[in-house]
Every structure is written in C-alpha cells, then in structure tokens.
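A single chain, nothing else alongside it, follows as structure tokens in the form predicted on its own.
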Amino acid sequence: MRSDYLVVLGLLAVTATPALAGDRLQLTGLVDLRAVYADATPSFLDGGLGRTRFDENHDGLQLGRLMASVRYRLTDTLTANAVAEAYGDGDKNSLGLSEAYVDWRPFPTHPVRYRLRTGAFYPPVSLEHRRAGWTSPYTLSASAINTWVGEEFRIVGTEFEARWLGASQGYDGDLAVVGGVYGWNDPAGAIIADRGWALTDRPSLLFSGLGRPRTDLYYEIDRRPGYYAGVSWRHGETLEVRALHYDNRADPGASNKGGDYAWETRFSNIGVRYEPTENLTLLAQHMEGKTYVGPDSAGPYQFEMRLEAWFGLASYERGPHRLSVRYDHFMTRQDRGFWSEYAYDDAGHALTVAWTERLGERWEVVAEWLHVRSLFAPREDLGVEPRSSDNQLQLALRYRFHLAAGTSPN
C-alpha cells in the first residue's frame, strides 16, 4: 500500500497548490475510504469470476477511490479536462488517467448550441454518473450496465453534439443529437465474455488494464474507426430521455503480433430519468447488444455472444439524507464459441440499497448493501460453484473538495 500513500500525499499537495491563473483553473476531487465486509466469490479484480468489487479476502479497511478532476479554461469557449484516479487494488499502475479531452463550446448565436470534444472520455450512456469524475450521487456500486461501460469503453476520438435550446421558443427543455467517431477500443467485449456482468465502482484507466490476469483495453488492431449516434430530450428539470447506438466496427478476424484479436461489439441503450418532485428521482436503463471474435474461417469456433441488461433505481433525498434502491437484471447467451466444455451463458439479478448522510459541504458517509445472485458455469474451472449468492457491505467515508483558482475551498 506504500504507493497508495504516495498518491494520497500527491493529491493533497495538489489541493494545497496556490492559484496562479485567475478563475481559469478548477479542481474537483474525492478521497474515499472504505470499511468492507464481503461474502462473495473471488473477485475478477483478484483473478476470480465474481460480480462484486471486493470478496471475502478483502474484508476490512480499503482505499475506495482517490480522484482529481481538473478543468482549465484555455479561452472563453475552449477548455481542457483531465481526471486522475487511484485505487487500492494492487494494479500495476496505482495512479492513472480515466479521461483527458479538450471541449469546445462556441457561443450560441441562434437556438442551436454546438459542442465538440476530442480526446478520451466516457460515451454518453450512464444516467447514474452525474457528479464530477464520473461518480454517482446514488450508490457506491454502479449498475451492471454502467459497470460494463466503465470497465470496457472509452471514446478515444471526437464527439459532436447539436442541442436545440427550447427557451428560445418559450419551452422549458431541449432536444439534442450526438455522434462520435473513435478508435483504440477493439478489445471491448473481452471482459464481459470472460466473466459476465458485474456491479462495481472500479472503472478501467487509460494506460493500465483491469483484472488478473490483466486485460488491456485501449489499443488499435484493425485500423477501422467505430462510431456511436444518439438523441436526448429534456423536459424541464423533471424528465430526461436518452437513446444511443454504439458500434466499434471491429474486424473480428483481425489480430496483432501478440495474437490478440479484435472484438466486434455493438449495443443499443435507452435510459429515462424522471423527477416528479424535488425529493424523488427515478432512473431506468435498458441495454442489449452483441459481441463476437474470430475470423469467418474459424466456422463453429468463432465466438459469438448476445447480451442484455436493465435496471430500475429509486432515490429519495430529504435534507442531508438520501436513500437509494436499485434492482438489476442481466444475462448473456453464447450462440457459438470455441470454448466447448462449458457454455458461457450468464444469468442473474442484483439488489442494491444505499444510505447517504451528508455531514457538511465536503464530508459524507455512505452505507451500501449489494446482493447478487447469478449462474455462470465457467466458475467450475476455478473450483467454485457455478450458482452463487454474493453479498457485499461497504461503509464509505468521503471527502469532496472543489477549488477555483484564486479562491478558498467551497
């Protein structure tokens, strides 16, 4: 854990750095310490096929997350953004970048506002992750859908958005179309095929892999760009609807010198956020897609898998208290594959209950119980029962900070 302590000291040093550039620099951060109790099959992060971040070998105090999100205004319309993170799971790189991009938002001169960003960032899929650094105000563990997005997907490319501002016509809402072109995401699909779905708050970093043995995720194999396209509609502060289709257009027959194949992965996602009152938030998302790998000449040994997941979340906030409950359902279906001993079908559901207590402007405590039931035959290869019932309890003490250059912490 020595490297984790060095990272803590480094981030704390950043927060103490004096402002030098007017109000151009903004720094938002999170220090998250956990007490963990888990009765769960061995975690994927530790060489197993479990669905939770922590297992019974990681009870006790853990480093949940260290995060620093930096935003620097280059001009009135152009900003540079980066998110640095550290986790206490013994990965090769204790500290890394999860996002780094430039964002251009020209001043609107008519009812349509444009946005262009280039670099590395998350695709616009999650309705849970509404805080800086792709964090959630509702639970510690993400849904199965958004765990997978955080684990295997990062846009390394360019996104363009055009948003019609309804206020120009007296309408309290807006309508947007978005599209992106990217590369360096050919391995996407490898983890969900190997392990199935999971519910964690451990996304991958750009320059380090995930799991043991390590799976690297952001490199190019076939030199074919992928794309995504979507629409969103917002009605006041009450309703938001998003739909998006993602296709990395990978050539499943292409491989690199190391023998790694590209995975052709595509999915469609739709999500709804509804806030009927100022205290209640309701979220729902549904995703279905497909991933496959192997050249056509492989015939029946080409691996092909369908996948589907959905969740519903209700969160009630009153003063400093917030209660959130989420139900997840997930499955994969192997249609064909070169693993013949066991079919890599996955089926399961999960219940998450989280209580958040704000202790002030910067401190909060989050208690979460996560229960996952699933059936995944390949666990037998590791001497584990294929049907599992996993439980994870976490108590997190979180410190959030926000600094703007030339000011004291808010």
Contents of the next structure:
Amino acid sequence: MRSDYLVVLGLLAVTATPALAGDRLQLTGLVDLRAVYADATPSFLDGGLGRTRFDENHDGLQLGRLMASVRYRLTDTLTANAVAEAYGDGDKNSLGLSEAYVDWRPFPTHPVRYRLRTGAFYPPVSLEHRRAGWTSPYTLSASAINTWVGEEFRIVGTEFEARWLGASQGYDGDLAVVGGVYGWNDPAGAIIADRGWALTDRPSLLFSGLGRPRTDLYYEIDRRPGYYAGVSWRHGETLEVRALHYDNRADPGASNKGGDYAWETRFSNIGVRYEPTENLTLLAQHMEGKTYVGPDSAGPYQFEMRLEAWFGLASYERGPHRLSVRYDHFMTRQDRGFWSEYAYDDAGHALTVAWTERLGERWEVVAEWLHVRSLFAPREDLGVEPRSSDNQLQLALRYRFHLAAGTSPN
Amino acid sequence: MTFTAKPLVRQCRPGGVRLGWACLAGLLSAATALAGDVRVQVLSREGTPVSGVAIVLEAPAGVVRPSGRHSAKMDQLNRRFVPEVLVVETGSEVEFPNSDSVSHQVYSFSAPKRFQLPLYKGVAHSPVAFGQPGLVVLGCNIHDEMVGYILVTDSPFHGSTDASGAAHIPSLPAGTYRVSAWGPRINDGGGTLTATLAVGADGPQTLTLRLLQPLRRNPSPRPGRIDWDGY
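Since the structure above is the form predicted on its own, I would like to see how the form predicted together with the partner chain looks, so please show that one next.
Below is the whole assembly, all chains and molecules, this chain first.
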C-alpha cells in the first residue's frame, strides 16, 4: 500500500476519535475493498482504450475507494464541504479532493427558497449518485453518462438555485431552476473524444488528470466563463425530473503554453426517476452533446464530434437486499477534423447487474457484473481489436461510518 | 368506558348523504357510555382506516371548556415528522426532540406561526409556542421532502385519528358542533371535510366519514435512506 493511502487512513483514524456532543463537524467515511475478475480490453486508466475500470491486470484484490466527506457548519445557513478520495488504480492522480465548496442555504421565508454554492462541485446531472461523496446506492460502476460527468466535469464556480416549495401551497413536491457560472473546465471533452464512453466509478480529482498520459483536466485557457442552466421537478417521493444544458463556451482555437487545448463542449441532459412503489426505482437519463477543438472555426480541420448516450435502470429493494439492472447505450461520431487514420467513432452498449446486501448500518456487500460491447477503430493504433466485448466482475466490501463533533455557538 | 357499538357506515354513492364534501353517517349507539363522548371514524374510499387526520369539533357559542393540554411533541424520525399531523390548542408549546442521527432545520413561513429552529445534536432548544389558530406547514431546510403539519385551533375539542382511523373526543357538553376533518393525503374537498353533529345527553356517538376520492400516497419511512440526497 502506498504512503498516500496511509495518509488518508491516518486522517480517518484521527477523526475517528470518540465523537463529542454535537454535530457541527460531520464526517462520512467510506472504505471500499474489491475482489476483481475482468476479461476486458486494457483499461483506460492504464493507457488502454477499454471501457471498464479494471482489466485482467487487476484481477485479485483492489482498493475500490477510500473516501472522507466532511461538512462543517459555519453558521445555521452556511456550510463548508469537502470530499477527499484515494484510489488504488495506479493512476498518477489517485489521491486528492474531488469537491470543495461552501453552501449557503437561507431559511425560506416565503414559498421560494434560494441556495448558492461556490467552490468546486459536480454539475447537478446524475440521478444515480444519491449518497455522500457522490456515491451510487444502485451499482458500483456508474452509467456511461455519469461516468463521463465524473471524469471531465467539475464546476469551479458558483451555482444559484431557486426552489418553489410546494408543500406550503398544498402541493406535495417542488420545482426548481438552477444555473451556474464557472471556469477551469476548458479541457472537458478531451477524454471522451480520445477514448469514447466508459462505465467506471473512478471520477477525476480536482485539478488533476485521468487515464492515459495527459495533462490536467482543469484549466482556464481562454478566459471565457462557461454556464449551465437547468430545471428540476419533484412530485412527492415518486417522481423527479431534471433537465440541464451545459456549455463551457470554450474557444476551440485557444491553447495554453503547456499545449493544452480548449475544447468547446456542450451537452443537454434529461433524467427521470420514478418510484411507482416503495420498493421499485426506475431511472433513466439521456444526454446528447458536441465537442470541438482546434482553430479553423467551422473549417475542415477543426475537430467536431457528436455524442449521445442513454440508460435505463431498474432497482428493486426489499429490506437489506437490493437488485439493480441497468442498460446503457452510447455513441460518438466524428464529423470533421480527420487527423488520424481512424475516425473516432464510438458505438456500444452495456449491461450492468448489481446485488447489494446491507449488513447492518455500516457494512455492505455489493456484487456486480458489467458487460460492455463497443466498436472503436482507434484501438487499432494500440494493436487491439477495434471491436471488444468486455466483462468485469466485482465483489465489494464497503464499510461506511458517520462521525460528528462540535456544538454550534447558538 | 369502552365503546363497542359497531359503526354503521353508509356508502357514499349518488343518493347517499353528503354534508359538505364528505359523506356522513352520524349514528347513535345503544351502548352505555358517558354522555357526550364522540368518536370520529375516517375511512378511505375502499373502507380502510385513515390515520393521522386532524379532527376538530367547534363548540357552540357559550360552551367553553378549560383546556387540558398545553404541551405537545413533534418528533423527527427517519427523516419524517412524527406525527405527520399534530393538532394543538392555541397557546400550546410544542417540542421538537429530533430522534434522528442527522441534523434537521425546521422552519415555517405559514402566517399563523413563522419560525426557524435548527435541531442539531447535542444542542438544547426551547419548545415553540403556537399562539395563533390556523394551519402551520413545517419543512426542513436540509431535507426538502420532509413535511409536517401543526393545526392550531381555538377549540378544546380536538384529536387525531389513530391506526384504526378513529379519534375519540370525550366529554362534550350537549350542543350542535361543527366537525372538521383535515388530512394532507385527503383529496376530497381540498383536504377538509366538514359536517355538523348534534351531541345530546343520551350517549356516545360515532361519526363516520367515508372518502369519495382515493387518498394520496403515504410516504413510508425508509431508515436505510437516512443519508441519501442530503444537501
């Protein structure tokens, strides 16, 4: 085990001292160990063009994730939040922060409640990641859409939300508009163009890179802020609908001294969560977008790619047991800028089946089978068959704990 | 004194008795019990008991009874307000103990009572006084799906239906009362059912309210989701 992980374990141990009264400081910790068996194209995290987190070089025991999510209450309405993570995948950037922001949520005094957060955080796209530290309760591997969100998108900026709270008006639900302004997300698009879609639970960490030898993902190159805008609607506990449009407004002709290019990337995502009964959850998301890079705006040398993906997930919960099944479908299509022998066209689909068994409040076992089929011609550059059929089996043992300490001054 | 008479429920069909928005069958029982006891039973369209319905009997002019209850409890458990609906008399003080392992921040911006009450672990907080009659809708600033209701009434004659769908209001002076029943899952009449009931000296009475519309779905507590979607 590398010294990085010892540092994180040490931090966890320090904070695991007996909790004092109060909960001004709250910590959620996760230790996630895996037994892995994979029959898959070499993983993207090891320089390959595979779509799974693990390949056969990772068979055996792996560190799935160490995570510590901390929230400190500065005042009744202002909290400071940070998520620290460590991964055992040998990537050079496997220890760091994935989110760090302050969240201001004044008490509502009328049916519209405002919220403002500033710092670095995920854009509100995923309907899968409902647990602390951007963790999914359904599967180990995220859908293709939300894998990409985790890999290339972190909002370094400010988000504003206005939410109409229906309960006060006799409606069991609420309706919100959300918008964000940010920088430092100009390279977003580089990974998906280079590799296509993937299904992993390995997001990038702040101000670092991921996967094949490359530079960091979080640069401000053209001094043009990006934005996103979206709506969400919740109806009781049965229905949630989210739609969001993201555009980093990058100048695809711009690059920095280090040779990092700005990728103009925009997408629209719509997602629906429906819980028709107490035990059954149905989730679906659809995303389509475009990414551009290179000068020669609208000319034949500029790289232009379309991308589209969707998934449907059904999850059935009964007591401590949960069974989740997800189908993913994804594609990219290079429309311009053919610099290589092969078109960067990706086409594929995936099936994920996960069984979760809660063992009390702190322990959890998850077994998952992920099957991905994809066709991606640039694999030939690496001497790999363009068509691949990957299988990844994982058994995760997860230990999750909550600690709280410190009283508020009120 | 137990009240054992089987309530007679009249089906609410066209031609049935309707008072206000509800279908009513107010019946006298033959059992011996204290005069002036009233049992209000709320049944769904399918005939199953409806719990958590606030029942208020407004006293006729001139009838006043000293109130016996001036403190009550509205707990937070598994990210729910428990009970979901609490009826208190004007002037009552309500405690918010927070039995959850997580913090809550209870608020109301309803006209009868506006307040903000952080419920942190290890921090004492005072009960909240409700001095104006009306419906107070409670929310949690951390968990938006948490909704609770405190119905503040000037009437000392009130209660909530229990698991059998019944509320017992004892020892009413004789007179004609306006009965109202309110529940957040009731669709009939925008959630409020009203009726009049004559209380005499000749024994306890049962008033059965049977809904015509289906109930809205009742959220079920999910202890396994205590840390989901927080913030």
